[in-house]
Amino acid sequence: MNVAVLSGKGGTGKTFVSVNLAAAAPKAIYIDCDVEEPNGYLFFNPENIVEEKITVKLPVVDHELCTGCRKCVDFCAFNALAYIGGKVKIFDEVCHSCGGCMLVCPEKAVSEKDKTIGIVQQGQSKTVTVKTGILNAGEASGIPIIKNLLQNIKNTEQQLNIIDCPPGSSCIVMESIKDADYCILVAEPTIFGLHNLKMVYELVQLFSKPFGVVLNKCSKGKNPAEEFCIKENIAILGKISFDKMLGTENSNAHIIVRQNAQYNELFTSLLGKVCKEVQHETTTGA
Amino acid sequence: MKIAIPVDENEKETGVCISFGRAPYFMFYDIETKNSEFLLNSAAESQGGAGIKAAQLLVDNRADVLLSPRCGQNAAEVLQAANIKLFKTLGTSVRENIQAFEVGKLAVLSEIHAGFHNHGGK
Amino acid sequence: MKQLLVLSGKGGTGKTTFVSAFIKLADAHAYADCDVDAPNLHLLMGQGISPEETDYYGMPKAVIDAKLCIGCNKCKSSCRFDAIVVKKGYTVDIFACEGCGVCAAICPVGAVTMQPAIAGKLKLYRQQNRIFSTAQLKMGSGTSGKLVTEVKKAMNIKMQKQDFAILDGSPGIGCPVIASLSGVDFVLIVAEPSMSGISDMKRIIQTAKIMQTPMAVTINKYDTNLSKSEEIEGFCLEENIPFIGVVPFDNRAVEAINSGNTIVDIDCVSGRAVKEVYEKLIKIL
């Protein structure tokens, strides 16, 4: 079962609940989409780390077999090929690794290298299995990253994987939930925070997922994300208050529900619900 | 020699614009005849690896010098494998820049600045 | 001119918080929201004024002409984006999409077109003569970092050349983030004093220094981890980035925030803090 935990506006509390809910299940895989800046790993200090390079495909001209008719120069859509001197200049940051311009070559002088964008990392951490993408700084895009992430994630009923995505609701977080089976939409009671919640679930809805929303940080005052949820008939799988010792512990990067059996219990009852809905949603053929 | 100048407008009072890949014009001077001819900039539309582009179109066009206030790596690179040398623009003025250039008074463009990466995808 | 953009690494530290807070300071004419995947900041500086809207166009999408396909399977092998589907016929997923045009150069029948589509809206907030640029980029939409060139080119071609901008940017250190330090003359990180803040806020001063941009760095909500302000602030000094302050956590900035105010309009402890903040940064600029 592909759970993935997003949230639109980042800081609502995404990591937190993946690594809790990872951690108080009896067994699970947690797997960081947030490849930018991944923060998982920093909670559970993952150990026997096995570590794959990423890398994507770059062109390499070779100037020999080049007549110069700059084909490939013309049919570049992101500009990165140039034509000076006689020779055919690469652009690496600009290229999108496409192929076309092997493609169009006609005198087959195009052939490919690999460039190496980030790493993939896997470890142990008690009875989760930790599962990091972390993209090189200075490259614009995580997506082969975060499809390396999940290509091999087996997908069973027993088996529960939980998805920490990127925030926000571009491509990058698309590429995160393609896969999951249950949305979990973590929002926090800022004018800011419901902005950005109607964007994923918009998201969600758009690609047909089942979903339910947490509330975080929820304090006695208005909750704007509280009033759009009930407004729009959307299920409230919990609420979890604004606590400032549980905040102490989450900048420490400690795992609450490894030490606390209050917030154990939470999310245990979460992880309890949010099967339950996926249940249903099998069940009911929806 | 031929100087080119990314610009706002295609007309002789335009002033000097403030990008280099995503001018909307290049002016083409040339210091022997005095003719000025204008270039529409299609790497402005780019949606990304615009300096390469305009950097190609300079190339292209037989340009010697170019007259710019800044300049990005990549175009940067194209320029220089063209032997195009690259100077610094003062304000915004093309006619003073033109007449500083001649004089010797514009000093070579040396701080290169990093991709801006703003291409297209993702 | 100066263009100083807020950035954080980390979502939620409070970039719009201070941004805002910092355009009623400085009473900026010239203003941008850089996160065009989440923006927030029209939330508070856009209230009851209507945007000019203009369509962005993104990268062009391949279409494919059912009539036309005779299902050869070119497109979808040589496509590296997962972007072809066979469902019903063999059409297209424009989320994934890049553009790149293969498909349509490998089609032999000419089934597949490259088509214009529109990945976003550009808005534009006026008001006598203050210029706020901002833009919504279209769900699943790729160049990110397009629009927010386009959104800062929206703002800089109406400001004034002695106006001081400040600009409201993304999380993470990808495209849009890149898109939006090129060009401006000085960022200030907003860091989280926690490990993920932490972790983060290294990751964007790593960005921001390849990309040669002058630094300096804030904390907000620093008493809710000392130690880890500590640290932040032991860093900055290895590291030699100007460290200008703290802002401490405040309950009433949820309630600004939330009635439509930014920290500085109301009396609370944060919006002194951000004051002070910004007085330091307005010296170093």
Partner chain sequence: MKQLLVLSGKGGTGKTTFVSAFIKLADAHAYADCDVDAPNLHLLMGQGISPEETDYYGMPKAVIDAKLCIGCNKCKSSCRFDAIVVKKGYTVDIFACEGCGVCAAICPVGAVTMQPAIAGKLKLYRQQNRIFSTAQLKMGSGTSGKLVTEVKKAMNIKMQKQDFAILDGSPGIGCPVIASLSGVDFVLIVAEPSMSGISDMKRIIQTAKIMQTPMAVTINKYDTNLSKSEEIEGFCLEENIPFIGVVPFDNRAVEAINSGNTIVDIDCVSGRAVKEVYEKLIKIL
Second form
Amino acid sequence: MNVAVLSGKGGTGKTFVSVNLAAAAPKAIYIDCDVEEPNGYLFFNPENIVEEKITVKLPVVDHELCTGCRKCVDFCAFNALAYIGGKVKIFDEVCHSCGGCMLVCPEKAVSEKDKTIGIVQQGQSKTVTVKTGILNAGEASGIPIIKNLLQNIKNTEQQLNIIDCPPGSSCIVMESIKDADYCILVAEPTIFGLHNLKMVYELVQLFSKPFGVVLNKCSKGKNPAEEFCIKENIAILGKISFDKMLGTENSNAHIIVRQNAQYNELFTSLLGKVCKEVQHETTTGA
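Previous: the form predicted in complex with its partner chain; requested now: the form predicted alone:
We keep it simple here and write out only the one chain, dropping partners and molecules.
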């Protein structure tokens, strides 16, 4: 079962919810797809880490074979190639590694080389397997790393996979949720929080994903995010209070369900609700 946790921006508590859901389960895989700024591993502090380099293919031109026909330049929709000073020049930063320039070259003057764009790490923290993607600084896209993180996980009823998505609603978020069975949207009780909730709300609807909302940092007074959920008939899976102790523990990278019985019960209950929602969707096809 793949459960994706989203938020319209960073700092709402997305990783907090993801980490504690995984830790509350009897056994789980936590997958940090926020490859530009991963931080879930700071909570889990996994052991026995195995690391894998992630590479993409980039074109290389043999200028002795190249006749200057410019078919590769004309083919590239991303303007990653240009014919300058009698030679084809490659702009690695905007290349999407499609391999088309190599296929259209009549002289076979274009080949490919590997470029490392980041790493994937896997380790163990008690009953949680921790998978983390780390994109090298300056790289244009983390999608190849996210694909690697998600490609070998088992999607079965017995296996719980918690996918900690990047913030926002961009392409890397779409890649993170495309195989999700259920999405949890984490929202703050502010006007700004409502704006960002609407972003991911529209995204999960676009992908026709079943979803519910967790309201974080709740206090007395108006909660625009909660009002929106009630108005739109969106399931509110749980509410987490604005708690100074909780903020302190989270800032110190402590997993609260492993230290506090009240929050262990809260996240165990939340996980149970999500499992029931997934089973309902599977049974009814709704």
